[in-house]
Structures are given as structure tokens and as C-alpha cells.
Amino acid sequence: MSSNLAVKLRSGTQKAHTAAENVGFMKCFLKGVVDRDCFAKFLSNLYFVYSELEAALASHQNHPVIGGVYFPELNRLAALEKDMVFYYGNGWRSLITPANHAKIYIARIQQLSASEPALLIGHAYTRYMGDLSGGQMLQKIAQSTLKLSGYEGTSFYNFEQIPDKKAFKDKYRDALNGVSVDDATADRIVAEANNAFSFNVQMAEELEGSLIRAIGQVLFNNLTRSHNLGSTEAAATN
């Protein structure tokens, strides 16, 4: 039974990816305006979640679900631990905590993994696949506008088990569309992976009063004014 769940995951996930693409934080990102300490915030959330979501992926590795789309390749604890040397020090682990919606997350994360873990795929697609994807800009961004040189601070960003993205972004793909199950049970990943977009969205909107003390009020909103069509509504009107 294949189940075309990356086609699913896709359209059924365009909305919520534009949603996200119009977060005020990553606005301004996306033009340029990064404040370090927002951004080692930022990336230190997503220790949280890796952290939560990587665990409950290996522990379910063979899961007939989870088994098909399980790429320990993906992995990005390691890359995070890196960053959180660079912006916070050695002593890093004893200066960070997981902000409120970063915990919101999780908690989902663990929920699933006790409760229904084929569900966990809609959270592995949103993160890997927009850390594949978008996420190269970001990373770019990130090192032009804070001047990093090579991948310090953002080795979130560097896959460095998958030096051809593409190539592996279709693998992935093809392994969604083999995994085997039913269209209710694929509905429910899709409305996950919808959720996961939310928990970012948050995650990403609780940064927004740091970076507002960093580079004020009305640059901020110069710079969020507009709507962004979002790479998946752009891809529409072509």
C-alpha cells in the first residue's frame, strides 16, 4: 500500500509553510536584520526539540512506520552542540533553557513518541525537510550578516553526511510515498506535520520582544510590513 505521503505532506502543508515564512523574526531574517543573541536563542530552542525529537525517532527506529523514513544522516544534536559552544561557551548547558512554547513543543514530541509514533514523521518532515531546503538561506544569511567565518554558529545548517541535498531530498521523498499507511493515518501526519509548523511559528514569534529591543520598534515594522507570497504560493502563480 503506498500512501503518496509526501505528496500529501506537500500541498497539505502549504499554508502553514507561508504562515511561517511571515513570522516577524524571520522577516526580518529573511532581509538581513539577525541579532546574535536572538539568533543563539533561537538555535538553542532547537537544541530542545532535536534533543526530544531525535531521541523518540531512534527509539522507534523499527517501527514499521517510522522504519522506512528513519535517516540518522538527518541528525542534528551534534551540529546544535557545536553552536551552543560557540554562542554560550563550554559551559553552555548550565546557560540555556528551553523557552515556553520550546517546551510546548516537546512535550508534544513526547506525547507522540509514548502515545502514537507514526505521527512523529509529520515533525521530522517539517524540520528536516525545511533544514534542507530554506534553511541554506538562513544559514547564508546568518554568516553574511553576523560575519562568521566558515560554519561556526551554524553548523545547524551544515548537513555534512549529505553533501548532495537534492539527490537526498527525493530519497526522502520516495520513502514517504513508500511508507505504508492508511489514508486516515496519513491525514493525521499531515495534520501534525501542520502542527509542527504552529510550534515553530511560536517559537519563533516568543523571539520577536528580544529583537525588537535589539533593533527597535520601527525597523521592525518597516521590515514586516509587507506579506510575503511564501515560496510555496510564488510556486502557484508561476
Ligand code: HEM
Second form
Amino acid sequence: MSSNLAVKLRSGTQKAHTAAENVGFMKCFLKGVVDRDCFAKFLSNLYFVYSELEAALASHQNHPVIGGVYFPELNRLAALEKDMVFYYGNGWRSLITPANHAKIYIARIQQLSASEPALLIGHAYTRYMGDLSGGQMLQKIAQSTLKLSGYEGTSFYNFEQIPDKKAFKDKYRDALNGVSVDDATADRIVAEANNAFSFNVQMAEELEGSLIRAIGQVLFNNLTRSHNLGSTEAAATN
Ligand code: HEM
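Switch from the form predicted alone, shown above, to the form predicted in complex with the named molecule and output its structure.
Every chain and every other molecule in the complex is listed next, the one we just looked at coming first.
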């Protein structure tokens, strides 16, 4: 019997999705306004989040609920490590730390893993379906804005084992619908997906300060790039 979990998740997180798309950081990103440092920081937070999420999902892969939607081909950790080397060099591990909201997000994943692993589905859904959807647009924008070639610095968005994303998303939705949970649990999974959206929004908001400074710098550089002939020199040549 179908739990309709995919349908419930999609409709139950529509408002949260709209809110996520409307965060300043995302709106700037979509307009091609993103700088290398902010993007590296954004990915480094995701490195900490996916470390925790993927360890939790792997440890519960035989759980009756998690097992039904466990797809290791989604795993992003190795790709994020590649990106960390790209941005921070081989010593990256000692150069990155999770931002405050990444720590809060991680703590929630740990808590669920210890007490209510079924709710981790809400987290997996929110991140992976997002990475396979809007994430693919963000990759193209990051690649062209930051002048990166291929997937260098954007490996995170490169699902090497999932060539057909549309087909995979259909498969993932079928798997979600096939998960056997009662209505109350399904509602709690949807509520948890909404929490996941809000953790992501808060992480993005935390980056806005540095993005605004970067935008200020770009604007300043543009405004001051030309070297004008001074008024008195200009007058002297007349
Ligand atoms: C600039 C920001 C974003 C854009 C442009 C965007 C765009 C999209 C699009 C076009 C889809 C539909 C894909 C499809 O039906 O196959 C989608 C789905 C989705 N996005 Fe986003 N997205 C953005 C940000 C986010 C964020 C921040 C998250 C969460 C962290 C997220 C999570 C999701 C999820 C879970 C779905 C799957 C919905 C479903 O079919 O159940 N998105 N996104």
C-alpha cells in the first residue's frame, strides 16, 4: 500500500521551498552574484552536514523505513572532499569549521539518528532532491560566474552514478511512496523536511554578511577601475 510520502513531502514543503528560493543568498546566486570565498564557505558547511547525514543514513541502512530509500549512489561526501581540496588545498581539514547554523543542523541529525531514525528521511529528501533539481542550475551558474572548468570546484553537484536525473528522481519518489509508515509518522517526516529546509535557509542567511561585503568590493572595484585625468590636469591640456 502506498504511503504517498512523495506527494505529501512535495505538497507539505512547497511553502518552505518558496522561502528557500527567496533567501538573499540564493536570489543573488541565481543572478550570478556569488564569489569564490562565499561559495567555498557554503560548500564547507555542506561538507559537515553531509558527513553527518551520510554516516547516519549508512548506520541505519537496514532500518525498515530508511532501508527503503537508501541509495548510496547519492552520497556526496567524496565529491565535497574534492571541492574542499580545490578551494582550500591539501590542508583543508584544518582550515574549515562549521558555521553556527551548520552545527545546529548537525546536532539535529545526530539527535534523530540516536532516537528517531525514520525522520532522517525528511533530511535526505530535502537535500538530495534539491541537489538533483535546483542544485543543477546552481552548478551551471557557479561554473560560469567563478570561471571554473567542468566540475572543478563544483563536484558536489556532479552525480557521476546518476546520469539520468529525471529517471532517478522518479525512482526516488516511487521508493518514498513505497515506504510503509502510518499517517502520523508520514506527517512527522514532512515536518522534519520543513525543519531541514529551515536549517538550510538559516545556513544561507549566515553567509549573507560575507556575500554583501564581497558585493560591496565588486561594486567598489567597478566604480574605481577607470583612472580619470584629474580636473586640473584636464584643464591644463585645454
Ligand atoms: C535557488 C534556489 C532553488 C531553485 C531555483 C530550485 C529549483 C527547483 C526546481 C525547479 C525543482 C523541481 C524539480 C522537479 O520537479 O524535478 C525543485 C525541487 C526541489 N527542490 Fe529546489 N530549488 C532551489 C533551492 C532549494 C533548496 C535550498 C532546497 C533545500 C535545501 C531545495 C529542495 C528541493 C526539493 C526537496 C525538491 C523536490 C520537490 C519534489 O518534487 O518533491 N531547493 N527545486
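Given the structure is predicted, the values throughout are model-derived calculations rather than measurements. We call the rigid core whatever largest set of C-alpha positions still superposes within 1.5 Å between the two forms. Residue numbers count along the first chain shown, from 1.
Annotation for residue 20: C-alpha shift under 2 angstroms between these two forms, rigid core superposed.
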